[in-house]
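A lone chain, given as structure tokens: the form predicted alone.
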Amino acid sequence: MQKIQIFDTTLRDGEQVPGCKLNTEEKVALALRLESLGVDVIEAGFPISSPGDYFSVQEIARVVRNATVCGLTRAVRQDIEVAAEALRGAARPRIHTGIGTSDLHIKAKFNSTQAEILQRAIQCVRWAREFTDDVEFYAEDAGRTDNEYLARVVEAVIKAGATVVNIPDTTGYCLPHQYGEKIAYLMNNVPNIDKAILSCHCHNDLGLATANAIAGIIAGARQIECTINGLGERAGNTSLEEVVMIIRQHKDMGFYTDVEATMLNQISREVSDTMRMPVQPNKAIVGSNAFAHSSGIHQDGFLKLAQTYEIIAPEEVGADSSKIVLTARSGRSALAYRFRKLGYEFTRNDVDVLYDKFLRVADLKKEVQDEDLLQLAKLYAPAEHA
């Protein structure tokens, strides 16, 4: 089993959602909550940007003990030494520097030549090794780059110093199996690649993050950044509560991480509500109604035996039993169910009677609630069935 490291930047890129901003002293208590979480590397902001972000880099530095502590920056030396200023009270401090490998962003953003962005990438990592040996690389737009390109930045910056390599679909734009086989490319083509690891860190435009970072690790990446319920710029980063679920469940990777899962929907919702951002209910692992069934189908199915509908026991990541919701979709079985949970023992007859009863609420409402129950099992047998 190889394990894979979780970089969280729900700090960093999580909170580049608008209306998202975070004071330091929220800041660094999530900071504690995500090393108590066990993710690897927290990424606790970009030093340079603000007065407040290089206090609260600073800040979480200094508590954080067991989790590698990471600043951003650009490929700027005034940046770098500024992040490195930020982190010096980290037991393990991390700078994460980078520049844009794409043409798109090699011409229209930087008016630039290939060979000057290789020479700058080169640059800001020999830069940061001035102040820490953990120098982690970003190609931003590497999902955009050529392959051959992205391959010799690769190569030259890890010969530079750079212990992880992050190569982002900034955009979001890779199909999976493109992101996979940009990755193969690397591990295939970078003669000095066991030197470091390269890290996935993937936009959500598509729908596609969680499934773009999936195939990183297969194709040879040891590292996803991610983000708790899936926060950051634009659609949002990679969810780390889906990464590693996906782990966890499909064991035959051969991967694991040193998440304790039984965390993850507690930490959601601290995050939901310091950073004032809903979870919708439909998002996997940690959505209200990621352990709801409300189909007659598969309520049946799943009181019969559990597994037949759900994949994840809600006691691994966290959350409340899961949920039988009674609306005009729901049959018989979970009826009756629900009678038991409120202690009323119906015979099969009784629960055909009911159930006709039932039908006629339940066209009139989008969910029928216990009150509703109550009210009909009074009606129908007021007494001698509780």
Given for the second form:
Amino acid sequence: MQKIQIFDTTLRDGEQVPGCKLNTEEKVALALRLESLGVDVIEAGFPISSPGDYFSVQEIARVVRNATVCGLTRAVRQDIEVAAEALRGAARPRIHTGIGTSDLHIKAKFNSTQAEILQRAIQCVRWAREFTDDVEFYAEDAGRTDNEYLARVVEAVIKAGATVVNIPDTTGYCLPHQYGEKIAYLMNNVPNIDKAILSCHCHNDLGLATANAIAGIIAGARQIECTINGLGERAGNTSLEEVVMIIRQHKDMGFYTDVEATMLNQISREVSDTMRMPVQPNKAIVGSNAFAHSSGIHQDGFLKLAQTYEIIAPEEVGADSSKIVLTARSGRSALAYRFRKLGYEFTRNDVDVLYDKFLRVADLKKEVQDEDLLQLAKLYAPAEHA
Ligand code: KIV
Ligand code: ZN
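Show the form predicted in complex with 3-methyl-2-oxobutanoic acid (KIV), please, because up to now only the form predicted alone has appeared in this conversation.
Okay, now the whole complex, with that chain kicking things off.
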């Protein structure tokens, strides 16, 4: 089994979401939770971006002892010096520096050339190596960067001392097979690739961030950059809980992570509360409906054997137990089950009669609650069944 490093960027890319800005106290508290969750790297912020972020990175660097603490920079000497200063107290400091490598970025953002950007890439890694041995280079918009040029950049930054090379699909453009092929191309065409690991940093503009990251590790990358609840710029980043559970569910891929899966639901709630960003109910793993069954066919199967409709047991990810939700699509077995939970043992015939009454209530409501069931039970059988 090969380990996949989990690089959490909730406090940097996740915090870029409008409305999600955190103060230092909140960032430090979440960083400590991420450390106990078992992530390998915590990207704590972008130190030069504001005095507040500098201070947050400094505080996180001071208190986090096991995980690597990382600070983001542009390919600018002053950014790197400021990040190095903020990370000074870290047990394991990492500088994450880089520059855009796609033709679009090279021309529109930098009015530059491939040759000049290659030099700037080498230069920023050398600067960062003056301060720490752990330097990660990002080739921004690698998703739309020509593979042959990207391979030259990756080779050069590894030679300059980068130990991790991040291949961001910054705009969430790639299809999974394209992203996988990009990583495979780099694995096969960069002569010194054994001196560094490749990292997947995928955005979710087309809803493919998780699929792309998984395609990346299958093709040879060994780090995934992700966030709790998939928070991040625009449509977000690869979701940490999703990749962790995909890796656990598909052991046949031959990977593992050090993340403690039973903490996933709790930390998802903490991030959601602290960042004031609700989690969509149908969100994989941590959404409130992730373990709720509402259609009659599913409920009947689930009540016979949970695995018929659940590939993960809720306790595996620290979620409340599975829910049988009653709607107009629910069936008799679910109704009988919910009555049993309320202390009513009805016969098959009773349930048939009650089911018709239940459907009339259910057609009027989005969800039938315990109060409604108690009312039905009382009207149907005032005392004898309870
Ligand atoms: O999406 C991106 O390219 C980034 C880089 C700064 C790593 O977030
Ligand atoms: Zn990003």
